[in-house]
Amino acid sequence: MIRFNLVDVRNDNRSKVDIDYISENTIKKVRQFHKGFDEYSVTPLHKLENLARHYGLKNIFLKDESYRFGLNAFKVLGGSYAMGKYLADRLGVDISDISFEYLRSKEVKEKLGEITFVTATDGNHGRGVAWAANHLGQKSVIYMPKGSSQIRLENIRREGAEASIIDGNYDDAVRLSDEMAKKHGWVVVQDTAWEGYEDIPTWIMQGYGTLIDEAMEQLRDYGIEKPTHVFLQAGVGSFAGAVQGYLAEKFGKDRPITIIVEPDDANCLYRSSLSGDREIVGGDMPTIMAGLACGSPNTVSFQVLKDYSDGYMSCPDYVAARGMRTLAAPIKGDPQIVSGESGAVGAGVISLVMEREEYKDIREKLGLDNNSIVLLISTEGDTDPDKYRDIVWDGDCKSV
């Protein structure tokens, strides 16, 4: 059963956290940095008009990040920008004044020496960090939590990183990364923040902003100023906070209704929305949504979500599985989309909320009807192809 908490942030007159750092103008500069990569191209925004009609919605658009830089996931946007910003700061220059090509030059290597970047990951973020470090001519060390996919581990190693799976959960891997960085003089590139470590996580959030800036440009090509509803999946909340901050700054009180979606086993933001405080979830978090199996909200993005997001959902794994199947077997006329476990949960939410009578109250509270234009973001493709087939082909984690 999907659990839902609607939060009235629209009529809350208390002062809200500054979001200028994730504004449209700021993200335009970030996107310009990403355009400096040979691998850069705008990822597809799929129009699912037949699926929307089936659900009684005006339209559904899905941003497909499986095409990002050939890495099958969006995470490289954050890691690459943060590492570029770190190097630029070390050089004493503005990142807007230099290129990625310059940062990988022999001149920069001679000035700064060899740098080792370290991070914790379930797979996608670590692969992005490893890829960027390799392209910059630097080293990377990656720690993955217990239960991580062997395929994702090998993909990270193929990018040139030293990578291993530890005997602990995601937050344990984060702590180990921090400890090893202090011990060896490495640089932590983590997509979550804690007290005293907020600059790099902020830069990572800014990096993620490229995808929503692209999406808004693509929607305008369809003659649409903005969606009415946006569903954003969350682990620590960096990605969700980046998109939420961008939309809130750009549209103000006219921003889309935004819902944050998490797995039941790692629903720290959902729990935080109930208590009003930053809640932490412990344990192994055995969800199939590996990219969302994070128990500690990012301290930077947490306040953005708290101040601007309209609701929170906590979902069983079958919701993500249903989303994967829905996108893999589309209604005739819509494109087929390969979306991984963490990428498809928004599609699963929409399918159940719009079809099932037990969710009629959620539909009505959110105003989901034939005037609604929904934006979903598939943050990954089949980053673990074996697991993807187990779910889509063989019915692992069956929908109910």
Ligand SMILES: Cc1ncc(COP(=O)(O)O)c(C=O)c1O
Contents of the next structure:
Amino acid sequence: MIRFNLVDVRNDNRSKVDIDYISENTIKKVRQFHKGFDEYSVTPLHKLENLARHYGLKNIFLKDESYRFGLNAFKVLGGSYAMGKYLADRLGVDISDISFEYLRSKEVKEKLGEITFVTATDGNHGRGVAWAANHLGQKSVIYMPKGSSQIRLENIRREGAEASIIDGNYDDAVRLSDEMAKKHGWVVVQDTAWEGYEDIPTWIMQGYGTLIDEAMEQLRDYGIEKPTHVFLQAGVGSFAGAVQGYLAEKFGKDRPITIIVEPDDANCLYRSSLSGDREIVGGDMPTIMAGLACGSPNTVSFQVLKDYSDGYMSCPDYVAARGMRTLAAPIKGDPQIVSGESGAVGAGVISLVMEREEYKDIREKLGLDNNSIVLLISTEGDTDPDKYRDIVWDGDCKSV
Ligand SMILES: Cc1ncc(COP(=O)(O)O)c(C=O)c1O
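Output the structure of the form predicted in complex with the ligand; the preceding block shows the form predicted alone.
Okay, now the whole complex, with that chain kicking things off.
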């Protein structure tokens, strides 16, 4: 059963957290940095009009991040921008004034010496950091939690990183990378913030901003100013906070309704929305949504979500599996989309909420009807292809 908590953030007069750092203007500059990579191209925004009709919605758009830099996930946007910004700051220059080519030049190496970037990851973030370090001619060390997929580990090693799976969960891996950085003078590029570590995670959130900036431009090409509803999946919430902040800054009170979606095993934001405080979930997190298996909300993005997000959902694994299948086997006329476990949970939510009688109440509370234009972001493709086929071909995690 999907659990849902609607929060009234629209009618309170509390002063809200500053979101200028994630404004459209700021993100245009971030996107300029990303354009400096040869691999940069705008990822597709698919229109699923037949699926929308089937569900009784006006339209569904899905941003497909499996095409990002050939890495099968959006995450590289964050790590690459944060690492570029770190180097620019060390050089004492504005990142907008220098090129990516310059950052990887011999001159920069001579000035700064060899740098090792270190991080913890479920897979996608680490692959992005390894890729960016490689492109910048620097080193990377990556730690993965117990139970991480072998294929994801190998893909990270293929980018030139020293990578390993540790005997601990995601939060243990984060702690280890911090300890190792202190011991060896490495630079932590973590995709979550905690007290005293907020600059790099903020730059990572800014890096993610590129994808929503692209999506808004692509919607405009369809003659649409904004979606009415946006579903954002969350691990620590950096991605969701970035998109939420951008939309809130751009549209103010007229912003789309945003719903944060998490797996039951790691629903720290859902729980936080119920208690009003930043809640932490511990222990092993066996969810298939590996990218969302994080129990501690990012302290920076938490404030953004708390002030601006309208609702929170906590989902069993079969919701993500159903999303993967609906996208893999589209209604005739719609494009086929390869979306992984963490990428497809929004599509899974829509499929169940729109089709099942028991979710009528959620449909009504959110005003999901034939005037609704829904934006989904598939944040990864089949980053674990064996698992993908177990689910999509062989019917693992069947919905109930
Ligand atoms: C594919 C995918 N989607 C979504 C997320 C969630 O991002 P965040 O941890 O910033 O909430 C991740 C995080 O690793 C991910 O890998």
